[in-house]
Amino acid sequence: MTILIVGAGLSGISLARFLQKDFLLVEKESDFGGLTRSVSTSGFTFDYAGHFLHWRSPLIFSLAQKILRDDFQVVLRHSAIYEFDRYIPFPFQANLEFLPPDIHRICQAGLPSKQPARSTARSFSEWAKRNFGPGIFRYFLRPYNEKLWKINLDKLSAEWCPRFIPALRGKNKEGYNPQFIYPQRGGIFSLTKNLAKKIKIHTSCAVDKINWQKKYALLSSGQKIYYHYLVNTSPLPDFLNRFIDLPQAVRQAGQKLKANVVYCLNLGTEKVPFDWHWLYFPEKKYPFYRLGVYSNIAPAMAPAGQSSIYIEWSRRPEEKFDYRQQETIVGKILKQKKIIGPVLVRQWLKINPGYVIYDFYRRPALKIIEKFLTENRIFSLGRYGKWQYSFMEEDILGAKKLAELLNHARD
């Protein structure tokens, strides 16, 4: 029985640790890890933007002391929004007393009296104004997700808000990474490359066409794999488009998947001189959103008296992006607020896809994709896989999960 793996990203090599059976997994890249790689240069590490592991599940917690053993770290998360030309610690709705005071009053004045009752809200805009009222919508939650997400708000789904957007009372109002796990050395990275030891993956193997009815997979080796059973982490659009023959329908919601485009500038500066681990810039006169240091988390991360900084854009597949003119920007406005100092080290990273978009066409069309792969022993896991805004925990109990079901199926 061979099962054939496509990718081997977080999701791809949590599944190839869980299964039991034959498998064989390939990666297009000439190395593993997908977005949970990292990169050193002139001491400095950098991961591909942030990537952090929140928990709750014990197994998880569990998992990761196992692989990472002394590099091991539980960190509480010390993260703020800059915007008024000051510090306010997140999240936003939390701590209104930061703001100033006119606008304190406004947010204040516009909360809801009590949580609202499950949401029947469709759009964002719609939920965030029933949850928080026109006030926080309007100084945080709009401008910060116009930013991120590069949509009209009134079109993006509420559906993945409550999840991620911590709650205004209850037990959701940290949010759900108020803790998380990252290694002392090495980037996130060392978490997957623990991970994946004793795993054979075989990288530079890009799978080049899926003949779904014959069941086999040509791949740019030029080997045809006969499969019993198919599993993709890759990109589901991307992943779709290398089917021979794929049923219109499913063709046409595959093109219904829409994306943003991630761009992250990573800096080696001179100290910074705050201790936050991330900041959020929700304001226009900041082209970018979201503002992070690793080596305020995991000091290993940059040299002595340095920082190790990533500082990420958001854009729409067809806006085009002028990385000199981003960089003379952010490099002019960091220094002018004193957020940073020297740079001695930058480097580009191009994340595409980026973030899902949460549209209302997304939902219809993975119900028509989802039918058609399971009918055919094809199985689609992780945040790109299954096409939705996921955290690592997330990916890593999925990819054990469908492990479980492969393991008890008949040959």
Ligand SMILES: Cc1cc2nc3c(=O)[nH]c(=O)nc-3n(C[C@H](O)[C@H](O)[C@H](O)COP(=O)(O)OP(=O)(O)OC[C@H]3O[C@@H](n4cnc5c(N)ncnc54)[C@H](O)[C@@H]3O)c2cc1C
Second form
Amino acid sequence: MTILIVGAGLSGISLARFLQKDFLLVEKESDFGGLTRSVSTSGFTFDYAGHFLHWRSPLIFSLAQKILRDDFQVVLRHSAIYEFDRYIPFPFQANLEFLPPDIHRICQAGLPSKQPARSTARSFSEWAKRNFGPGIFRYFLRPYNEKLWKINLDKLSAEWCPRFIPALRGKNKEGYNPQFIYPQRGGIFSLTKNLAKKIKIHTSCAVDKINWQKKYALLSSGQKIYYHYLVNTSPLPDFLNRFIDLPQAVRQAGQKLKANVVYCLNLGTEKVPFDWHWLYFPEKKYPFYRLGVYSNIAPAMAPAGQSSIYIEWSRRPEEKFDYRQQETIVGKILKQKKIIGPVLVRQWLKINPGYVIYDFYRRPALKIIEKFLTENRIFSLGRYGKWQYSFMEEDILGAKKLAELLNHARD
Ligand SMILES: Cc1cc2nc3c(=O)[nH]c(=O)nc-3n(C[C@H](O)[C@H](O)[C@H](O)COP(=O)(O)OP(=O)(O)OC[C@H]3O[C@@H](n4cnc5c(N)ncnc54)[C@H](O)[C@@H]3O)c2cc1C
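What would the structure be for the form predicted in complex with this ligand, given that what you showed me was the form predicted on its own?
Zooming out: every chain and molecule, the one shown earlier first.
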């Protein structure tokens, strides 16, 4: 039985690791790892924006421990919001006393007296106001999320919120990532590289076309591969575009799926004057939304006395991004605020798609697509294969679950 796996990012590699059947794993890039690659230059190491392994499952903890060995470390989150020229420890809603007194009063006065039923709000705006009140919405949740998602927040669904936004009270008060696993050396790719050991990956080999009726795929190498099962981990809309004679309803559903693009500036600098792991920037005067410092988490990510930094911007796919202009603006602002020192190394990465947009078209469109794929022995996996806001743990576990299903499938 041949299982053809499209893409050797974390999902494709995890699936291959858990499969006990024959598979062919193809990756269009010359390196495997997808978003969990890391890049090194002049002694600085960077991920494709910060990739910290948050976990809930003991299985993920022990897997990471086993494969990272001496490089395994658990880190307690130390992050903040940079606003009103000060550092407000994250989560914002749990640290209102750090705000200027007048803003503190407004946020405090608007707090809901009890936690509302979380599932009732449809849009992000409605959900955020109901759960945190108008003050927190105005001073943090709205400006930050407008920057990140780049859509009107009334048109953004609230379905992803309870998992990702720390609650005001109760056991989710600290959010999903109060601690995380991060390799001591080599960035997140240390995890992926070790996970991929002994797995045969065909790099520089893309799936170009899929004939779903005859069950074969054409590869960029010119090969024609007949499959019993096809597993996709590449971005779902691109994947659907590769189908020959895709039913119109499915094609139209694919066109409804939207994502933003993330631009990431990596900087190697003299040591930063703070020990925060990452900072959120909600204010409009900062054109980026987040800045993180790898070397504050794993010192080996930068030479001694220096820092390895990433800064993230978000754009709609049709928007232009002026790299040089943004780099100049960011350098000026951050130096003026004494957030970064002299820059020694710079490098840009473009992450497209970046964040899947949870608008109200997404769910019905996915229903149509999934039905078609399942009926044709095709599975779509991972953050972009499932077109979801998922993290590494979830994608590894999703791959494991599918491997178990395929391991039991009849040949
Ligand atoms: C900005 C950002 C920050 C993040 N931070 C975190 C974090 O801190 N913690 C966390 O747990 N998660 C984080 N994530 C999520 C994490 O990146 C994903 O959960 C995970 O990397 C998804 O892996 P994947 O294999 O599903 O997708 P990908 O990494 O996208 O892999 C898909 C692979 O398919 C390949 N491919 C595409 N088309 C073809 C084709 N036609 N033929 C063959 N191959 C193809 C691609 O080259 C790629 O290698 C973050 C994501 C982003 C965007």
